[in-house]
Amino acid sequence: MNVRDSEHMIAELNAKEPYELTEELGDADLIIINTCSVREKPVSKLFSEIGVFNKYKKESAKIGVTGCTASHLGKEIIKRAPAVDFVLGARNISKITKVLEEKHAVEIDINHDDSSYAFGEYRTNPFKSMVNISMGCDKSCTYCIVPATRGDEVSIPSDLIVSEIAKAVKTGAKEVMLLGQNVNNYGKHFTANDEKLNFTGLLQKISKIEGLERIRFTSPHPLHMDDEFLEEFANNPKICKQIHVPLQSGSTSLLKAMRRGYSKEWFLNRCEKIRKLCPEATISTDIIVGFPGESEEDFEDTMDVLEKVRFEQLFSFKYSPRPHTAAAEFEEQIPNEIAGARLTKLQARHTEILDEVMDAQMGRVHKVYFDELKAGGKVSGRSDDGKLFFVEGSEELLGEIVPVKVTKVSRGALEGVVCN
């Protein structure tokens, strides 16, 4: 989402101001730091980054802080770092050219509605496109700061989404990544009340775009994984067979404390349904260890889900108390050394599972969409189920979907040869 927000800001600057990208800090007239605030570490890093940029930039260059940290700190950023020229919240990125005009401008309205705003076209990678289908979040997870930084959820009109994807396809993209805090909650909240379409219907509508060959999305919410959605995922040939199912905890009691809205049993049932409908699918997840009140039994529930589902990819973190969240005030905060030990155990077991998963890929053939040149005469791309591939090749492979046989495996990627 932050990458797409950055692309939108670049598009606005290209269209309305005489700016172009530069790799040289000393040449920059404008420096934008686009931020995340889901965990504490990126927020701490922000102010040291501002100091570095201010030291080495040319005197006339402006510095702007945008994104989620901008939303929740607002004017405090300028108080702590007067070198910052403007602060622009995650819900306000269409105002990027406006804030350039006013010294120390602060635009952080989390209720600002950009859902019908048509941004200009700019993509980091010409072979694939990221498209927002909603903004904000209607959940109240007790650990999460996002509702306080991105505001209430609103869905983007489907015609605007289809138009944006169709434009990308005409300029070379064969793959789209649909973005939202909870993509499969799409359609619950439109600014205009005339549209009635859920996420399954949106997937079907997007699938009709001629020339679009692959559809990915992130992140769906386990609570909204009804049978209709999972059957569309399994049976629609344009939908890539890779799905992110954020667990957070395997303990039903902790899930309740997190306000996730589902149980361990529901989560396992949904994953079993995916494996049954679509055995070739890969499932990834997010897990938080050390959430307030997490007992050893709660943690073992998480380990149990790991064993049962055998996630192909795992994003795991120690709980990080965030401002504007209920869990930051909970009693029974878990000591850092206990949370750290649990995280180490979780990650070690997942590494063993991942080694088994990747070793089993040796000799298999996947259809890979190549989209990036790499050093040393390599080209990279991803298989339908999301595995990263490297092969020897040139730019002739870019934008092509070709069969590749696996010849070398590692935890993070596969190497192979193009099949004739």
Ligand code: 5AD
Contents of the next structure:
Amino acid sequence: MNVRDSEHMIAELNAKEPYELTEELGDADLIIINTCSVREKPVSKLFSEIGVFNKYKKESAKIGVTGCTASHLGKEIIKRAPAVDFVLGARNISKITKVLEEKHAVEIDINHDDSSYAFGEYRTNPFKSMVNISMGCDKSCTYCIVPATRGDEVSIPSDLIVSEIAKAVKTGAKEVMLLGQNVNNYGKHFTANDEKLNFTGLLQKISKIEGLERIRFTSPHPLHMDDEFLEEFANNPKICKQIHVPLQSGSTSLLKAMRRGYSKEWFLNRCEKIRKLCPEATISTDIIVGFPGESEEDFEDTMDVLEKVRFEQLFSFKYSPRPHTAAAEFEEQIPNEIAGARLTKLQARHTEILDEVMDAQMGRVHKVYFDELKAGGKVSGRSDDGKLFFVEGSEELLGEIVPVKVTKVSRGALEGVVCN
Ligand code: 5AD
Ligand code: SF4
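Target state, the form predicted in complex with 5'-deoxyadenosine; input state, the form predicted alone:
Now the complete complex, all chains and molecules, led by this one.
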């Protein structure tokens, strides 16, 4: 989401006057720090980064802080770091050219509605595109700061989504990543029109775009994984067979305390359904350990779900208390050592599972979409099910979808040869 927000800001700036990205801090006229506030660590990093940028930047260069931390700290940022010229919340990025002209502007309105705003064109990678389908979140998970920083959920009109994707396809993208906090809740909160499309309908509409070959999306919510959606996922040939199903915890009572709206059984049932309808699909997840009140038994429930589903990819975090969240006030916060030990155990078991999954890939053939030149005469890309591939090759492979046979496996990536 933040990567796409950054692209939107670059596009808006460029539409006004030409900007160029630079790796040299001393060359920059504008430094934007686009922040995340989901966990505490990046927030503390922000202020040390501002200090470094301020020390080495050109005197005339401006510093802007944008994104979720900007939303929740607002003018506090300028108070703590007067070197900052403007603060722009996650929901306000269309105002980037406006705040540039004001001294110490702070725009953090979480009700600001950008849902029908057509941003300019800028993409980091011409072969892949990211397109927002909704903004904000209508849930209130008790650990999560996002509803406070990105505001209420709004679905973006489907015609705007289609025209964004069509533009990207015209300039070489065969793949789109649809973005939203809860993509499969699409269609519940249109503001400006009377559309009646849900996420399945949107996927069907997008599939008709000529030249678009691959559709990915992130993140769906397990609660909204109804049969209609899972059948569309399994049967629509343009939809990549990789799905993120964020578990958070395997314990039904903890899921309740997290206000996730589903039980362990519902989660397992949805994953079984995915495996049944689409055995080739990879399933990834997010897990939080050390949520307030998590007992050994609760944690064992999480381990049990890992064992049953065997997620190919796991993003796991120690619970981090956040401002504006209910769980930060819960009693029974878990000591850091216990949460740390649980995280280590979870990750160690996942690593074993991943090694088995990747070892089984040896000799298999995947269709890989190549999108990046790498050092040492290599090109990288992703298989339909989301695995990272490296093969020997050059520009002629970029933008192509070709069959590749796996010749070497490792935990993070596969190597292979093109087999025509
Ligand atoms: N502490 C730890 N992890 C969190 N996440 C969200 N809020 C917190 C928090 N307070 C994790 C969730 C979410 C992912 C993006 O970040 O697992 O799915
Ligand atoms: Fe946060 Fe829950 Fe909304 Fe996801 S669904 S953004 S975890 S509140």
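The term rigid core refers to the most C-alpha atoms you can superpose between the two forms while keeping them within 1.5 Å. None of the values given here were measured: they were computed from a predicted structure. Residue numbers count along the first chain shown, from 1.
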Q.
Superposing on the rigid core, is the Cα displacement of E17 between the two forms 2 Å or more?
A. yes
